[in-house]
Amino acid sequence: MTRAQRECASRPLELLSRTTGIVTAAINFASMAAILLTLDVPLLAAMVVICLPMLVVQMIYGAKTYTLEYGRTDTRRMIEILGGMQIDRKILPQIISFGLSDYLFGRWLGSAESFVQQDVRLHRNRTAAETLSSVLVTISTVGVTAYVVYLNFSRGLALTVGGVMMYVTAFGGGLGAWQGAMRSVTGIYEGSLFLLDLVAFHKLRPVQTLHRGGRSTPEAIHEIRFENVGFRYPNSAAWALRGVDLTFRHGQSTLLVGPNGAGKTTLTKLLIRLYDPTEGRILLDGVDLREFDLTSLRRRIGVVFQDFLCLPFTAQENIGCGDVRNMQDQARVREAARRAGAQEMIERLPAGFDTVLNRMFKDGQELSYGQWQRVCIARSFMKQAPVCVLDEPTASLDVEAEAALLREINRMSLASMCILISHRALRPGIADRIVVMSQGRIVESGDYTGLIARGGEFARLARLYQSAEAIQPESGFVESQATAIMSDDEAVGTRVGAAP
């Protein structure tokens, strides 16, 4: 995809220009050939043959250029990533604090030098080969001059000096036109090689059936049921989910918990059909999810992922993107911001909701990670979808903002289907039902009181969350498990001991 994107901007126009060049060269060649035919046919044949070495050289090196570019895709990607990291102000503090500036610059410079050296070698060899073929053309021109003079005397043509020069000039002009045509042909060949990536990209087919124009997703969703769902990511032999049987209902909130890699986020990706199950099926009010129109399905499900989308737009637009059709509805945008705890913060910005949330623009402002998280949660609330999925919605919030948001989620779940994914919100009343996942499977399910009384995996996780001893290095097992279920700030104890 990257190669196709890089080449599709210039190559088609280049092919058009090359095609036009062939037509122009053909007209010039034909006019010069007509003059030469009045003198001698072998001159015309010589003009064609002399250019063949240049044609061969250009086609060979056109293929070598493509092969080189194809083979160093990873090198180019590394150069772009390392170069971008060193000017990204969000990453720079970490680079400086770890003393990585010289190391990263060295890695970038090494990759860049290797890249340039490969180009130099290729162009040096190509130039040498093309120079040799050009020397052949020059020698041939001298030879043709001698041949025309020979014909003049051998056939008694009585050509003047001007006549001899006319035929020599015609030969040179035809040769130049033929060379131009050969360059255009080889340019088309080389350009076509690069466009193979674009052709291959267009031949790719989605692994899922999109069913655009399928049945419309109902505005009110009563039940979503996973039936023996299993899923493996493309090109992976490991199961991200296996044997999942789970039902979500309207008016019910569900908390998914478990260590990193348990399959919680994967489950939400299946829900909005970023992927389809490898086995089993997902039913929405008894109908397979794949039967619904994809656009209407995603309009009914609001999702906030851990890696939320930060757009270089105004605060109004960032929140309004949750429902583009009502983006200019200021009352609705402000209500969504209020529910997410973002309204007061946005109103303190220089231009309030009209402030651009990116410092790269004039009068733009940058938000902290926690502030961005509130804006993105507000975007989800703006959607007013009957199904709301929040993946680690409180990971970057302070204690007060976290409590306010959890109260709002509880209120929202009374009128919708709410799915909450969290490592740390292990407290009574957080959700109507708690589902514990591990290694892609459901290991426990129930309410908070019942799971604590059972003394199983959830009870163990809850104890780790609530106990300050979870960060003490007295038990390697406890320490590793605590680190697995807590976010980075919790792992250093900033939020351990919060009231359940």
The other form holds:
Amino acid sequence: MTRAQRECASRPLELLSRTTGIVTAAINFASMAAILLTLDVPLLAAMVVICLPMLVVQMIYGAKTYTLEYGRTDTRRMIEILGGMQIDRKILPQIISFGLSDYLFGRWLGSAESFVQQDVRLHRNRTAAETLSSVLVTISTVGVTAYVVYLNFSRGLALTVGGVMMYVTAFGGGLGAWQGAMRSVTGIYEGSLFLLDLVAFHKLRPVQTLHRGGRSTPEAIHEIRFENVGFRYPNSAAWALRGVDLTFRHGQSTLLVGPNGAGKTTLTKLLIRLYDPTEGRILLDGVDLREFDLTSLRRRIGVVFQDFLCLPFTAQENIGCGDVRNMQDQARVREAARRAGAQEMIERLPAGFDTVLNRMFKDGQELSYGQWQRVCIARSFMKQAPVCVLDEPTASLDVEAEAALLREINRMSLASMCILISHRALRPGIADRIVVMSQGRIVESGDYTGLIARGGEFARLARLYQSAEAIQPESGFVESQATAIMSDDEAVGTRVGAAP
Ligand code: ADP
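I have the form predicted on its own already, so could you send the form predicted together with ligand ADP?
Once more the chain from above appears, this time first in line as the rest of the complex follows.
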């Protein structure tokens, strides 16, 4: 994709201009050839043959340029990433605090230097080879002058100096045109090598079967069932999920817990069909997810990922993106913001909901991570989807905002299917059901009380969460976060509207 992206802007235009170059060269060549034919046919053949070394040189170096570019895709990527990091305001504080500026600059310089050295070497060799072939052309022009003079005498043509020069100039002109045509041909060859990457990129098939125009996903979803689902990421031998049997139901909230790498996020990726299961199947009200039209499926599932998407748009657009068709519906955007606890914060911005959330733009404002998280949660609320997936939705929130959000999620889950992934807030009432995952498998499930009574993995995690042990390395938890919300907030632990 990197190669295709890099070449797609310039190469097609280059091919076009090269093609028109061939036409112009052909016209020039034809007129010069017509003059030479009045004198001698072998002269014309010589003109064609003399250019062949140049053609070969250009073909060879065209292919070498492509091979070089192909082989250093990773180096180019590294240069771009490292270069970008050094001007990224979000990353700079970390670079400075770790004292990494010189190291990163050194890494960047190392990659950039090897890049330039390869370019210099290639261009030096190419120039040398091209110069050699041009010398051949120049020598041939001298030879042609001598040959025309020889013809003049041997055939008794009685040409004047001007007459000889006319043929020599026609030869030079024809040669130039022929060289131009050759250059265009080799340019097209080189350009088409690069365009092959673009073609190959377009031919890449998605890792899943896309059913556009398949079944429309129903507005009300009663059940999503994972049946013996196993999944391996493309090009990975390890199973990220294996033997997962799990049913999510309308009106029920489920909390997925487990150490990093347990497969929680992967499970949600399968749910919105970023990937399809390697084995087993996922059924939505009894129908395989693959049967549904992808757009309508994703419209029905609101997801907030851990790496939330911060768009350089206004707050209104950032939230409205959750449902592009209703993006301009101010009341709906404000309601989504209110539910995510973002409304007051946005209204305090200089232009309120019309403030651009990026300081790189005029009058733009920067938000904190916690504020961004609320905006992104509001975006998912905007969708009003029957299924809602929140991956660590409270990770960047302060205690108060977290409590309010969990209340909202509790309220929302009564009318939808809510899937929550969290290391935090492992306390009674957080969800109707808790599913504990480890190494891609479900190891426990049940309600909070049952799992605590069982004394298994969840009980251990909850104990860690609720005690100072959470800061010990073997916990496998995000220790600093786990201690941050130790105080018991009654409101958070109680499901609004649920039976006491
Ligand atoms: P969790 O959300 O529980 O922390 P994940 O679902 O992100 O765990 O990861 C499960 C496993 O899948 C891990 O072993 C992880 O390394 C692997 N994994 C996650 N994303 C990818 C990916 N894009 N490509 C390959 N492997 C991945």
